[in-house]
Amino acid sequence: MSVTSAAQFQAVSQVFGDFTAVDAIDLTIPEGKLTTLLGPSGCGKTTSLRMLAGYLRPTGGRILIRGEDFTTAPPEKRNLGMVFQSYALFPHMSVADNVGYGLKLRRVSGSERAKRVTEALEMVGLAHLAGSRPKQLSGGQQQRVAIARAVAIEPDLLLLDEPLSNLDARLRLQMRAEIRRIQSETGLSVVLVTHDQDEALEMSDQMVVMKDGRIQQQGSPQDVFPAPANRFVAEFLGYENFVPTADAQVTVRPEHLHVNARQSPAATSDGLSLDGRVTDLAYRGVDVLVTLAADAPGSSSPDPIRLVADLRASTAPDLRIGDEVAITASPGHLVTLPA
């Protein structure tokens, strides 16, 4: 029988005492490319993860990697490769030696080690610090280690738990490009666990968008973004906009809405025009976010709805706290939620 996925999650469950971590998710992680799991603190992503590690052996359901049942099987018998938030380098070691430590564990020879500890230290661009300790390294470098000594192993499944948290922002981007790179490079494949939705867009081949412990939206970032399945996605996703209408409700990215002086447009049957008034002005630069107060015509409340414009600064019109303005959207950037 022919592999088709890296692994899947058949009617998987964790349950701690009264609380219900992860709630019979089916889930497949296809093979050769990165999958990331996508949600807030507490939605299951991590414990999923250590699940299919074999840290946490599920209440219910079944694992399978590369087509067999792994439910109850520990770490050591899965040939997968992970790197934890922390890194978790052996800091009396020399970076050659934590790249080949799950080798020699494993009782690989010492020529083919070391040729495998040269191969993954060369893919991370570390090659030249191979007799460094992991204190004389920067959290980048570290971060590199980790994951050369993940690949090392030639696993079936590379694990990644939030791997670039404890980074800072310029070193963050650097790492996103880089871990894609070596996810292309090895045809791995990766399954990482995330709290930001840019790090998931950027390096998902599929996205596993989370909420207390169940499968909200799984699917590619470029059918997931602009078509959330429901408000919960939407918000995670930057949605911010929520416009009640009679019989659902529409949401429209800051950046797609017009923000003009009042003209009183007329109304389109299928786009969104609606009239407000300007509450705040923020600066950023290229950009002007402009929020808005607009009464809705599909609201029950007798109070304004708020709503937030992302206006590029070079093109903004002259606003300013109290004008009254038209707000607009064309209908191809308004996604329909469920009521």
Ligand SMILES: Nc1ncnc2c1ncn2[C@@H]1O[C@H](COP(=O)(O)OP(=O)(O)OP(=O)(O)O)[C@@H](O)[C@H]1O
Given for the second form:
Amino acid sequence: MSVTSAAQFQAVSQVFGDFTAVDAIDLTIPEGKLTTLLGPSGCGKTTSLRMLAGYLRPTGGRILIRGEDFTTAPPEKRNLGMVFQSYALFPHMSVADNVGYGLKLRRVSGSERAKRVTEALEMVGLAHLAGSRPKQLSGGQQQRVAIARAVAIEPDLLLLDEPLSNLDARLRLQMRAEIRRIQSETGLSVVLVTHDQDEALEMSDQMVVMKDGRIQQQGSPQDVFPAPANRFVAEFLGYENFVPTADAQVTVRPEHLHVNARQSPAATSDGLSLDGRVTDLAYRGVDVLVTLAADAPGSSSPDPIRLVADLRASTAPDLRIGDEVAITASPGHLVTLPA
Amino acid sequence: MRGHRRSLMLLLLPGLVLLLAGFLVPALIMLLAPPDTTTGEVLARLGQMLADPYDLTIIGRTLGLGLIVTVTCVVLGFPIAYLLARSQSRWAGVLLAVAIFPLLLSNVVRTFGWLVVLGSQGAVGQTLVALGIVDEAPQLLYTPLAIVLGLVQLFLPLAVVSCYSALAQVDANLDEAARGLGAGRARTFWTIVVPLSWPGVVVAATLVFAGSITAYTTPYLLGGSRQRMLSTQLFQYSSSTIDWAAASATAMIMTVLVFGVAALSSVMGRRARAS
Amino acid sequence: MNTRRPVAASLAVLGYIVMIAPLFFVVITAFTAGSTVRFPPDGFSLRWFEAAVTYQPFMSALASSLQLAVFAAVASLALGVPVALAIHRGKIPGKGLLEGMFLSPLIVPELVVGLALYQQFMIGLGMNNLTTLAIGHTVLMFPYAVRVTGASLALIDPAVEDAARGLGASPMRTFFTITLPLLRPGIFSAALLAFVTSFNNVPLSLLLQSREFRTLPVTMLDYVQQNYDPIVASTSVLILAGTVLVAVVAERTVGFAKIFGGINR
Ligand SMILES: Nc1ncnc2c1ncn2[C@@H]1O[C@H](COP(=O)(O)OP(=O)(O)OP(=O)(O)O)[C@@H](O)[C@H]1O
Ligand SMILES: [Mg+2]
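Beyond the form predicted on its own, can we have the form predicted in complex with the named molecule?
Below is the whole assembly, all chains and molecules, this chain first.
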């Protein structure tokens, strides 16, 4: 078998008692790419990552790393670099000793080790802190040390479990770029767990959306974002409007809905066209969030459906709660989903 | 995971062997089937004890003094813990250390102090004589009072530690919030501080009571043969009269009492936490 | 103290008096020039300290006590640390029950444990008293080792150990390079507590004594019954001084208050 994948999940399951945390997932982690596992809390992201890293033995299926079966190998036999959410730096060792720990275990000689430690620390811009203790560092710095430590062993895969969730908003944006840079500099295959769709969209070469232990959709952000495969993925990616049709449903993002004062019956076009009423307005500076109740022709229920439009404040019509409006969207912005 | 289970067993095994061979098995045999005696005889002896006025006096004394010691320790220990936990002073740390320190110190040393204080040539008696209050120093040793004093000294640090741990977890801001709402100092204390630190008080009381009814050194030195307690009685049976049935029956009473108190306290603690 | 809380302050002062005053009188008595324990003491001298350190039975008992305490501390830790590891790191069903069982020697009255070992081991199996004492003290100190190191283990982020495994360390290697160094303060606290508790123990040491091997507290207890001279006071002061030393070491290393009941200031 030629090695084109860094790792593979083959029908991998993890059952805790009578609870199935991961349900027979099949997944290929491509070589030299950044893959994100995306999904809400409890969907099995960490569990999947821990099975890949060897901390949890799958209750079913096989895990291949570079084409070889590693399903039952302990973590120390896998040569993977893992970055933990809590960073998990060794508190009793200096930054340099933390980074050198894995090299020491690989019997890398003293001078070579020092060189590689320095290289790894330089890559994350922390060479000047080599002698510090972890607890003297800020959260962002600890994060970088954790990455340097994982990368220093030249792992077959770099695994990161929600690496950015403990950082403040600004640092998070900065670290996204930093991790991408490290990935492209080293050419490592990276798996990153996140529950933040923006993070996944911005960073991924391949994104894998999970729910309840199952993979919902996978592909590049460019493929997934405009064409969510089902309602769950659509909602997770920020599609908020779901309009039932005869045999399916269509979805459209709030920023793609147009709202206008109603002039006689709504003009019919190939896109979406509904009558509705403004039920709430939220002014947010750059934009205005308009909540609407629309009459849905295709709906089986008599209740109006709730829609949200995100309009640019500068071009939005002057709306008031209670206004009768026409709601439209162009055909190119509609995604048809299974009902 | 078989490897996991095997290494767990390896970790637990030596400790389990020690616990079983060095403690549980000998203790059970001693309680239920001591040498040259049957379980029936032990139980018969136990029945006799629970009917005999002399033995009942000893049990009663043990429980009664234990109760007095427990109440005293809580009444003295809680205020110490409270003041230390709420104090901003840097002396609070030192005073806390002084209160805890006796836990490290030998019981013999601590109890010996009371011989010096309460003995006929001791500080209290001689002071009373010197002041002309009495002509002859009164006999203070070998009285229930001596035992109570000795046991309170012994267990007060334990009460302070337990109460302190609980009080340190009660947010001092709560006191202030209650006072801000118009509750007086006393009212704040009884409606906020005491209920919130109650689990710590239960722990303190349990430790002190269980300790008091099983302590040996203090009743031996300060109570002597005049004020027998269960522990000194047990020692008597097992080292001078060598009455195994009586020793086992006494040990059984002590063990049951201690486990009973521990069970009661865990029920009370759970209820306090639930409410 | 706080004078705005007169009742609490009075009770607290009373409490401190009961805890400390007797020790104060022991110290005064130890420096007497007279030959009986009495108050006020007859003059000042160091003669009873000299008597204490030259009194053979006390000094050999001191040596015995120290040996026994060191053995009990080391043995209880050697057995207790693995148990704490299994309880806190292993996936065991009924963990609480297991832990309760390992802590049970703490609940059962020491005198009862002593009697059981005396009767079953020394009389029943004919073991010598030194072996029985060593087993008994180890059993009694074992819960301290399990509990104190367990509490300290619970504070170590398990991800740190996972990280070491991921970097290539075997479980054994992880234990020795990561877990054990991080556990050192806990182990030190446990050792100190076990040492002191074993050194001070009376009930077990009393029942398991022999003429050849008896501990200092037991020897002192015996002496007090026979004689009433101040040598016990001066010996007590020496023990007091030693204990203060231990407390200072504890304070300098792990924090004195932390050793007991997880008090954090
Ligand atoms: N050891 C375990 N025993 C029992 N259930 C577990 C165990 N580990 C995880 N679970 C359960 O499995 C499910 C998936 O957990 P997992 O940690 O993989 O979620 P996650 O996707 O990483 O979520 P989060 O975003 O909150 O980290 C959760 O419902 C969790 O409660
Ligand atoms: Mg997770």
